[in-house]
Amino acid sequence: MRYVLITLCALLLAAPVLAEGKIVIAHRGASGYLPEHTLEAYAYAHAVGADYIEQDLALTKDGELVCLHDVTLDKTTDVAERFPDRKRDDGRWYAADFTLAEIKQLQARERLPKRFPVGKSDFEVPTFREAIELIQGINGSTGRDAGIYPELKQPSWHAAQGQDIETPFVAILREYGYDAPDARIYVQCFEVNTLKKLRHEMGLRAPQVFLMGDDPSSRWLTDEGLAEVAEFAEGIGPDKQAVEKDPDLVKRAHARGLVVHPYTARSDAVPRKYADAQAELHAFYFEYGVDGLFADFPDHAVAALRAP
């Protein structure tokens, strides 16, 4: 099924987004339809018109970058059944304890109820290279240039395990042509020191986004904090509730040259304050004025931008 689905998705050419300057970011791929961070989810996101496709990244024991939302494996794979004795004392299974060959033995699966049924079809945990080559390949076969939106997961945790996640990451970006200010990429991370290291020590020129929560007391949400972010990043990625709590956040970020890409719109979990998913998407794009939005159902976000 994997290769049939990817082939079909590659043949679909989505219509262009009509709202100038605004983008759709496929959250973990088209994760509302297929298990997150699988090649199938990335291919479907491309097919339905996402401008950027997200990859969360963790390191394996042998130093390979794999696409996982967490540094652990048990929420989105069958690792507990296949390797029951490999959990740590906290009861979790960590990617850092498994080689890539071992992770490739696992079945990736849906973590949320009422989405893709667990145990149906055959999904793998992809490497970052596989994700890039798939997206670049579909770009070539369709002529539509979707970008990538990788997140380095917990670099300080990796460092505590004796792992350097930044060096192989930068090497791959340079190998595949993503080290330029105008490259079709945003590099995201919650850790300020990592973004500063990438920019000022490692010389990465790719656009960067600083991820943040919605705590109104956070200094990063102040004018002074935003000005500091602008020294090492091109944008912010706040929890969408931060924008709802302070609608002026977008204008204040724009005043400092920062784009705003909140997370995450989920059409199957729309807050009660909105009539439906399209109402929420319209509010963020056109009332709050965000530049981009992470969406589990990227086709819905594309539709919101096409709507008159």
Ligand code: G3P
Given for the second form:
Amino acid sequence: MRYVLITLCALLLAAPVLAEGKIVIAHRGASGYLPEHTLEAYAYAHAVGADYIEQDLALTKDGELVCLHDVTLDKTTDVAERFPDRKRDDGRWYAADFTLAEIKQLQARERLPKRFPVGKSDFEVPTFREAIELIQGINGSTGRDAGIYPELKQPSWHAAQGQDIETPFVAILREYGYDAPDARIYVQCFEVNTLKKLRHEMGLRAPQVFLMGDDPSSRWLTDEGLAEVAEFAEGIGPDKQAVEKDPDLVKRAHARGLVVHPYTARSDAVPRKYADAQAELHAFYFEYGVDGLFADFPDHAVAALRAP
Ligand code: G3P
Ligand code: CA
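Now that you have shown the form predicted on its own, what about the form predicted together with SN-glycerol-3-phosphate (G3P)?
Starting with the chain above, the whole complex follows.
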């Protein structure tokens, strides 16, 4: 019996002690370590204990959802070298002009300096399905239950190209079991009309987060604006500077039943006002009191929650 108790105590001490209810969102996967929006970056994020793993989503020419932060391909792939003649007049290469088979020929690469070396190893642009199947697969093999945190990128831009990004998105969420209020997902978007459409026209029941910037004059940051957000979303995802400018925002959002998930903590670009990355993470989680944070280095955010 004594042995059993000692073992139980050891297990409890070894278990992650995340501050209750607070979450870590791996921003574009563990993008501080591996090229953003690659299966490798998602797997690493899962391994270091992220609660949710983000996918930004755009459509290909043939209507497939792929994980890309931009509607263009040139900042995060070698498209300019492989398809030099396929740029538009503005000098950019758009995912909407390429089939999935063509996008699969590209090498995904790091966007930011001093991170994963460009041109090394071999990375693909994943589809949304591949990302989900990877995360659900690791959930099954580890017993952890990491969620997904998909963002629909520029739905109105897609519509102007004649593309409907919402319909295939909702179909995939339903196919993979994410259309429920308690599903391990947050759907995010900067476009209010898309979130309203998903909830009120398409009947999507998954939790939603409305993304916003840090403009203090935005009506969405007022009490009236937050009350309106609560009609179609369960949370807000403000630029983290919106919280720094008005720390009361977190309490005001909570008062309307909204969680607050600011973006983005970057341990290799910590603002001067904080001593180091942990100081910034602690400030957001425990002084400002946010419920979750998008983090490029999700292991650092997990560490902050383990040692409040
Ligand atoms: O979606 C939260 C955050 O990722 C928004 O910024 O530009 O990195 O998609 P962005
Ligand atoms: Ca995003």
